[in-house]
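One chain comes next, on its own, written as structure tokens: the form predicted alone.
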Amino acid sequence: MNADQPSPQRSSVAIVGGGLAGLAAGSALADAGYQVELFERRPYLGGRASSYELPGTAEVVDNCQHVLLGCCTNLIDFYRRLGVEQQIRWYDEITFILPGGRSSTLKPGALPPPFHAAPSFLDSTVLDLKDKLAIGRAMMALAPKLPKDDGEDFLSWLLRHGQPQKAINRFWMPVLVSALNEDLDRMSVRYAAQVFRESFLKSAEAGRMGVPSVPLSQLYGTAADYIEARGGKVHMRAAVDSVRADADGVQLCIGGEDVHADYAILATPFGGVEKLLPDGSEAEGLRNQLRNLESSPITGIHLWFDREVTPLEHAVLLERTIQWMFQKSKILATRRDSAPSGSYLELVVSASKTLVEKSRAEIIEMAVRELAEFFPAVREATLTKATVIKEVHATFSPTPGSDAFRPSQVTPWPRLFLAGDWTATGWPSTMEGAVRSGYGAAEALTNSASNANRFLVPDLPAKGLMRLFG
């Protein structure tokens, strides 16, 4: 360590934003001996992965259902760091259902990757043989390597590779719109390919789906205790008004008071970062990058019925507005362990641009009507409660060419860093991408302090025949 650099034990780090990116950075740096102070403007942690009590009820609802896959190595490392990995419920099977109730289940078998799910895929009743053969050809085109983002959208790629409309509607669309939160004609080929290579093809372990079994704010609220147990401090309802940076440190204005830190990480959505960047010509290039990023909405629809309407814990719902069903009555640990009383379902609509302007009543009526097409028991059940949560700027859009505008975690100011799923992580806007950005910012900070630490963990290795492609 250079003599003129402060030791990590005496270096202070201010983190602006208590979403996953900020929490990951703060936890890693607290472990490395830095004095961490995290400032979150809201009264809870988790950012877009948070929960709150529904007014007038005893119900705690997530702002949107968040899931992870086995390939999310850094997110899983973050859970292990916090000691909450046992609060993730893992599934090896995904059920696809058509209106009318016909369903198929995708699950791994005994064949080596990338063919481990082939038997269940070939047994699918929601696709015909022509669709399956076309999908298989396209998957093999994606297997050898991750394509570059050359400006082509994935719908054009699918059509160029001879994908029938039914295959698009019943396979490619439900998987990718949910994973990337964007329409097929607005998503980069690179990120669409990454979803399938990392989760479907590399290994059976990579494709396992994890769902938190506790409310999100409870899951991520443990990060506050983790940071404070290591000498840090987490401030709630602490909105940062402005940031100034120079060679000696960073000044934050919070509620009219100045707070000094040796280093700072801005870990807010990209719209918020643009407003906080220090004044000066060096900020213009970064501001221009951020102005070129776009966002896409997600809508969560929460429904409570007086009886069980399906035995399934989750399912992909095909060819309707609603896309996923999660039966929270069976997923949440507190509900599984208590006497059954009705059924609580959360429905998810990703890339929900058509719902943004619709009223709560219109969305609930649509959701119940469509849900009954998949689960007829809904028609006999009584809806006892319902709410709709619109996350209008849920994720950044992985549009063709968008990588050119995603900034790195390093900024023109040597003591100021960025974290957020919208930064250049190599991943789309996911919880894994957010944690990667936080760990990446923490690594960049320790490198600048001549006390380099490694926080990012490697991807899952390819298995079976996928090892030929890496």
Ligand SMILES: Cc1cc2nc3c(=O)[nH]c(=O)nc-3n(C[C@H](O)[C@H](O)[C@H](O)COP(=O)(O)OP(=O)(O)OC[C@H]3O[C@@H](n4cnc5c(N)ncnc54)[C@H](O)[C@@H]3O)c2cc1C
Given for the second form:
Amino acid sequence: MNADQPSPQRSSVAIVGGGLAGLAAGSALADAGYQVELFERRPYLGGRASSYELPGTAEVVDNCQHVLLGCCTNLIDFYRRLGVEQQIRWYDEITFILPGGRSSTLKPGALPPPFHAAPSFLDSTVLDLKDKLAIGRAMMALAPKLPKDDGEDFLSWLLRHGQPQKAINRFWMPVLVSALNEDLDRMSVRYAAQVFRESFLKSAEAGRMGVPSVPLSQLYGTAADYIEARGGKVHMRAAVDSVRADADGVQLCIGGEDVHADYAILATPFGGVEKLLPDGSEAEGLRNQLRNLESSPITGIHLWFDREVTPLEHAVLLERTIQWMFQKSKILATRRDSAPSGSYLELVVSASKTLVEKSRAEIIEMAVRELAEFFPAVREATLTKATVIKEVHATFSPTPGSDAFRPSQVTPWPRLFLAGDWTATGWPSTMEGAVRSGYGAAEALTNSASNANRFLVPDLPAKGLMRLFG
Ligand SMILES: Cc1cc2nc3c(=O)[nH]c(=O)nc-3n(C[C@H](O)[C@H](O)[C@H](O)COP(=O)(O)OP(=O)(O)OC[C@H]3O[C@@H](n4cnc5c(N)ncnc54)[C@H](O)[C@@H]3O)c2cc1C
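The form predicted in complex with this ligand, contrasted with the form predicted alone above:
Complete assembly follows, chain above in first position.
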């Protein structure tokens, strides 16, 4: 390199979007010595994983409960990087409840993977022996290797593998619809298999469930301090209007002003990227690709009661519209540490297409009625506050064939990169997928600057008999 040229580490990088993808890329690059400027159009960070004060109340609510699993190695690395890993509460057990209150708990035992959860699974009272044997057979078909996406949907696969309706309704559907935010007949076999292989079969550690114990924007807002402590700058309420790229760098237009950077990463949702791509024929192919991606909604229903209605911190609710219950007043550190006064629950409905057109009042009425079927104490309790948050474009749909439309983080413009849960990471639309995309874009950028850095961390190793399958 010519001694007059700036070293790659001092190059400037503009990042568009302060969701997890942009924050992960920005933090990694700031750490590697790049001068990072991040532009986020909203007044808070976190993107689709954020929180805000509910108008007219003193309540800070997450846009929706977000959970992670032990197999989310890059997300956990990001938490360690920011020093917030202690703000995740980990759970080894998941309780499944039927209307009427019958419940079963899935938890790891002493057997080696993939059989570590088998004893608690065989004890389950929400499934018959016939269902358990059928599920066991299907799991063993998924264990050896990740199937290719050959266009088949997972419901067809389940029926082809002899799964009874009860096994589908009480096991496959609750696990997968919440993990992939799509209906079984619209999800690819590859992604469904990945959920079970990575989280259920590989090891007990991989299947642990983590829940943030602080509001999401507080958790991810720490990334701004991290970037700024390393000489970068995070701009809020800074919407990027257009982007131009050439061989020497990238020009961003922000509120009528031009900003130059040596490199840029577009880390907005795929709909936003389509509009920001530089003009020219190179952009057309990418735009056509992105137009094939579809999104799916999630609805969060937040209920405050004057008393506790269940001792559980979370549970899967079977065979009703509401799918998960999180007792935020037991999970949030600020609530746990204060004197108990009532309880705050969040109910989550994934792939909530049927709720998109319903009014807030209709959804709250339905949710309270259904909740009382699981927890009878709801009938005696008074609902003191409630709100509904609909995220209509919550995640992209992992439909059969959708992988073909997910672009790489490298673009036809040598100094422009993409990040976002929708880029080609091999992961579904999750916080882990977003962080992988951000680390991946940051790695690609440093490679192109002849200053290769490694930010992505490996998957958890398979344990027990799963080592035979890799
Ligand atoms: C309701 C809901 C529940 C979910 N539950 C889970 C869960 O339990 N577990 C899990 O792992 N994942 C969950 N997800 C998915 C997870 O939130 C996303 O996969 C992840 O947050 C996506 O991050 P991202 O950075 O790719 O995109 P985003 O979070 O969408 O970030 C993009 C950012 O770009 C900004 N932006 C857009 N245009 C511009 C512009 N022109 N200029 C400047 N800034 C711009 C946006 O404001 C936004 O902040 C959930 C998502 C939703 C919506």
